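Only one chain is included here, represented as structure tokens and corresponding to the form predicted together with the partner chain.
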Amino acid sequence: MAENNNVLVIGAGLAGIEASLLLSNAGRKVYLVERNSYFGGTVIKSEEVFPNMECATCMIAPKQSQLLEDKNIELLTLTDVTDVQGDVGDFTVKLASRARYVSLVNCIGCGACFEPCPVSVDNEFEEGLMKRKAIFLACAGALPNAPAIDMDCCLRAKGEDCTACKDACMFDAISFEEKDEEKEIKVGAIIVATGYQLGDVSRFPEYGYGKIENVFHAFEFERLRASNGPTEGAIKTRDGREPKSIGLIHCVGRDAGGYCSQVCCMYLTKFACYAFDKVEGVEVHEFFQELSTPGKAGQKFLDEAKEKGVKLVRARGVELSGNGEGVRITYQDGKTGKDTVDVDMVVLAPCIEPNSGADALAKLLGIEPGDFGFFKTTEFDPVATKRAGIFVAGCNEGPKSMQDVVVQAEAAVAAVLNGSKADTAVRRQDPAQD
């Protein structure tokens, strides 16, 4: 039987985007499935990225536009994979797409429909730091540049006959009649690129997250710095003050989790740079256990932050407590015992965990969740799963920097293009088979 050359890519973050573009370049038809209404993954939460402090959206947006124009790639947003049958070269995949209620063809992204919508809920993309409407775009610049209606909170779902958004749309882009859809596709190979989420820090009472007002987690801080975020890039406490001092806490949940998340030493150092750029005279303290900045660019990046004045404190047993509007950081310094520092805001670096639903997806795909729920690959073939024709790429395989994510995505492409013809010698010792 002829092999099917089409490829399914699950997850449209950096890994999924890179893999899809390369596959298309090789002439493959790609179905890129994304469960959110927008694509780009977590990278688009960042204003700038280490190690060169380049603008994240300026790096990703051109790739996204290229992808949207690419005729070999079919991007399916608001879509889940519900079933996978068959074998390498001949998979049959069922997809379920939720209705967007907004036509991607007609909508030009003008945003005129937001204002009239009477519903206001927390914007998840903004980590709840600002509100959105029931018809919404995750953030300014999100792609595809068309909103979606969240039927979980739209008044129509409650039986009301609201048409405010539709009335405001000059392009006849909104249709309440749109239905959820199911479709079946045939592909020869699958790349799973479902990424990560941050661990829930409220599990650890010592950090007081959710109780102490000015304790933030890493994504919240990214959004504060983002020029398209809730404060348009101004770093502010929850009560709207410009912080005079910031504490950055490393390794939150590392001991409990049992692994190092690999990128937080670097991104906290990036946060220090954010603070120095945006807040004049700010003091930044980093409380770390071990500093992990491997590779040719890490040390330089850290040294630059040191030059800007970040104070690096080796600390164990960090505990946070409220201190007026600010936060008191108590820690063991390993030399003289307990010490404290008072700051206006604290940012926590939680563990990087496999994305929600990774377990269920693994089951559905017949691949193994491995250590800590990250997908398991063979030891020395870091994209191959135990099921032939299914490969993984990006942070669902383990925490990684963007660079490593791109590398792994390109590696997954090689595996797909090699097909079943991949050399046999390399499969000799194959821990994922056991």
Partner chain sequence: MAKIGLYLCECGPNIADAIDLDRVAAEIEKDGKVAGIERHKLFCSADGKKFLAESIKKNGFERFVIAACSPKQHEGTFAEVASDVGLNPQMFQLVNIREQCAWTVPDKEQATGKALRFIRAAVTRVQYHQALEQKEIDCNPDVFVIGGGIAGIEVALRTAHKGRKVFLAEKGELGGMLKERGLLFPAMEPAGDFLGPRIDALRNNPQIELFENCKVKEVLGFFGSFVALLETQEGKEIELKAGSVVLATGAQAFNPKELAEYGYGKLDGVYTADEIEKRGVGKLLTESAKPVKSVAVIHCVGRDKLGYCSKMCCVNSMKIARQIREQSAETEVVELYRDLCLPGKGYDRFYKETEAKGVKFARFESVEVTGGDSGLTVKYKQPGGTGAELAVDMVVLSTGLAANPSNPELADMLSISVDESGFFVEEHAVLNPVSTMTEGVFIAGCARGPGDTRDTIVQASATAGKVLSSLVPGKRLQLETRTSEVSEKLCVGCGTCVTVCAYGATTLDESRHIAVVNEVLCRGCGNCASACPSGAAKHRHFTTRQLNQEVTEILK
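The structure above corresponds to the form predicted together with the partner chain; please provide the structure of the form predicted alone.
A single chain, with no partners or molecules, comes next.
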């Protein structure tokens, strides 16, 4: 049987984009599947990338534009994989795409449809720090530059004949008649690049998240710094004040069965640099159990933060309590015993976890979950799974810096293009496949 050279890439974050572009350059047809209405993954939530503090948008936007123009890549947003059958070289995959209700051809991204919409809900992309409408774009600059209608909160789903967004559109881009679709594709290999999420900090009551007003988790702080975020890059407390002091808490949940994600130390050091660059005279305290700053670049980055004035505190048993408009941090320092620091704002860094649905996807694909729910790879190959022809790339295999995500995406593409030992072994065991 002739081998199918098409490739399915699941997840259109940094790893998925990089893999898709490389595969296309090698002449492969790529189906790039993304469950959200936009693509770019968590990298588009970031303002800058450690350790060199490059502009994240400047890094990813050209790749996104190149992908949208690439005729070898079929980007399928609002789409989930529902079934995978077959073997390496001959997979049959079923896809389910949800209706966008907005034409990607007719829409020019003017945003005239947003204001008339009478529905207002928390914006998940902005971590609930601002509202969005039922018809929405995740954030300014999100691609594709066309909104989607969330029918879970649209008045039409409740039986009301609301046409506010359609009436405001001069380009006839909105169609309530769009339907969900299913399609079947044939591919020879699959790369899984479904990314990660932050652990739920509300599971740990000692940190007071959701109860103490000015306790934030890491993605919230990242969006505060983002120029296209809810405060247009101004670092502010929830009550709108510029903080005079910030506490950065490492290792949240580690003592309750978590693990060291390693990259957390680097992104909290990045947050310290954010604070020093944006808030004049701010005090920044970092509370850590252990510091992980791998490599020369990581150590140099930490040294630069120290030069800017970050105060490093080795601490265990950290607990937070409200203190007027601020937060009191109580901790064990290993020297003088229990101590306290009062700050205006606290940022929590929990463990990194696979995106929701990783277990179900692993079962559907017939691959194994590994430690802490990440996808398991074979012992001597960091991209190959136990199922021949299915590879993983990025943070769904484990926490990584953006630089390492790109390297693993390249390795996954090399495995697809060159074939793996596992693929060869499968064919030798079953000559009927040839």
